[in-house]
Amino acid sequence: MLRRAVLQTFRQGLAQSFFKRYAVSLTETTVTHQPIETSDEAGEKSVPTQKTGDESGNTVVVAPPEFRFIYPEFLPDPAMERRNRLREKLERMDMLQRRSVIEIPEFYTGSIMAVTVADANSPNKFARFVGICIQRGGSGLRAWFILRNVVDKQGVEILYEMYCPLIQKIEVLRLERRLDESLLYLRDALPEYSTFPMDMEPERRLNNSVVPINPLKVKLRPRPWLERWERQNLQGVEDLNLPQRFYDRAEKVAKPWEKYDLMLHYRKTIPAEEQEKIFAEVHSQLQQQELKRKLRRRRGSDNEY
């Protein structure tokens, strides 16, 4: 009887684990086909995202699936030789502590931002730069993003470390996304695609609106370029108007089979179960910080009137 009871308990636990993985995979597929929601919308939907354990009765918090797009820097580096569980947990605690001091808003590649940093050599002891985010990367405390702008007919790019203590303020002047994950081709594009006024005012938008996708296609200057853009599957670039031999060479070096390589995809991503644990760990603190910011904004608006 005891052996039969143990076997039955094992089967129930195995069925629950399979059901949980199936539910996570369904969530992953639905998220990839749906537009990304803003952090406010995800925060409002995060209230009912709690489930109660069947046996222990403890409440387990499940973060919204949009968090992996809004806060990608909380996910560790997928390279196994760089993984360290203790260091990753300590870094997440430091990141949350830094976010309680300075507001790091939601932004994506293609968003127009303004960053103010402390500068001892500046007369005002700070420097402010406005530009479009052309690339974002890194994980943990090493997360970074690049802003680009054309100043006096000269392209200027600045790489900021997201959690650098010198950063005093990060503003999102226009929240939007582009057709490509990286906009490095703006270096070879016409200057008007990267020119933004330094005194640009932030655009007002609804709290619960979906992040818009800008379908703009930029026009590149004639060759030579910094990279072979014809060998990259770019969606936000107009026709390159190159001779056919360039496209033939690009087809020879292409690797279309990589999108079917499951092991390559596994090595480049964090498993969905681990993502769920990480975002459940930081979900409550991020939600508390967002509520505190909303209270500060309301108090500030009340003081103005």
Second form
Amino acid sequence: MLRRAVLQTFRQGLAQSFFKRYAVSLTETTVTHQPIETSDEAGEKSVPTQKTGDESGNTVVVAPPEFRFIYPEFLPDPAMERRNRLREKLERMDMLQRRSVIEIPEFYTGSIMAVTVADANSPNKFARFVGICIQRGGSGLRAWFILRNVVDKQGVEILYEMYCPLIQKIEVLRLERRLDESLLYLRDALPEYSTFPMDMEPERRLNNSVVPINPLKVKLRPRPWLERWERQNLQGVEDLNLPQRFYDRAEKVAKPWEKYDLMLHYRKTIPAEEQEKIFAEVHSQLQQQELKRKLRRRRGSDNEY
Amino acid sequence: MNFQMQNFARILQFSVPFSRSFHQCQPLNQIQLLTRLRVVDNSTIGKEAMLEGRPPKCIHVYNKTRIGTIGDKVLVAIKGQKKKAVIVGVKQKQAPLIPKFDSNNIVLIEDNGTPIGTRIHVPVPSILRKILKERSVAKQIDFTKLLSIATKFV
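What would the structure be for the form predicted in complex with the partner chain, rather than the form predicted on its own?
Below is the entire complex, every chain and molecule, led by the chain shown above.
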């Protein structure tokens, strides 16, 4: 009787945790086309620290849910072979330490950024590059992003590691998102879509709470292309105008069952409980850093008058 | 002795139905024998070759591995002649902080290192300063003269 009750609660708990994970991974894989609230507004609007109780009755600090979009590099690589809890914890400590020295702002693929790097080979020892973020990846201290720009009619791309100590400053000149998570198709697009002036000024956002999605549809150059864009379900490109055989072949090669594959998505994401744990760990320090920066900015703007 | 260059190509998993999967990797975009290159200085011979649609072909890379990257000297066949050139930009994926370009760019030089053109209107990686200085010291030829004709460093 007792054994049956215990088994029942165990099974219920398993099912609950499984569906909780599935719910999280589903919302992550269906690319969130809804605007995301930034921590600025969330902090002013609602209580940022949600204190929930666990079984023993102690309060548990939970970070706001948008943290996994603003700080995605704090989540480790989901591949089981490469997980090492101790290394991840040490990396998070180092990441927070670096973030206390330099501001690494919130940005997404499609945001226009300027990075200043200490460069021993340049006469004024600093090299500044402005470009659009076409891809970001990596986890922990190895998190990186690629900036692309067309300078003097020559396309240039530079990969920056976010926590590299050579980086002096990362500014986000225009914070926005695009319809795709990776803008590698800009390499095959007309150059005007990748051209940004090197002396671009940071743009002030009117609505601070929501990160806008730029619904721009890019025109590609005529083939040959670097990748088979017709096979990738890109939202941010105009109609490719290819002969029908390309689309037929794309259908044959497609794997439409993958979106129903629960285990595939489970393996590609970190479970919700672990995400909450990780962000709860780093949450208070990140908030403190954010507050300090806001104060410094307000004090700076007050000193102007 | 085989010098293994750092290889940034991603290994792809590709399985064809009804056969075992075979190993593929993304294109390496390396500059080697018969690679077509783009001349980016304003030398007459370079401009004519690019305009008529017959870009120079690499016929030798002055390197142990015969694979060229930024700063390597190559021998190119251009308009029926053989000319030496220095690679100033590659399509190949680079280490962090080193720029990657959309085309493989070269600057034509004489045997003594002086560039044939008078200006490079395309941006050039700043790491070239370090690479060419080291090479000039090693080979006793001044390769750094082409940096003085560059207009923009990236």
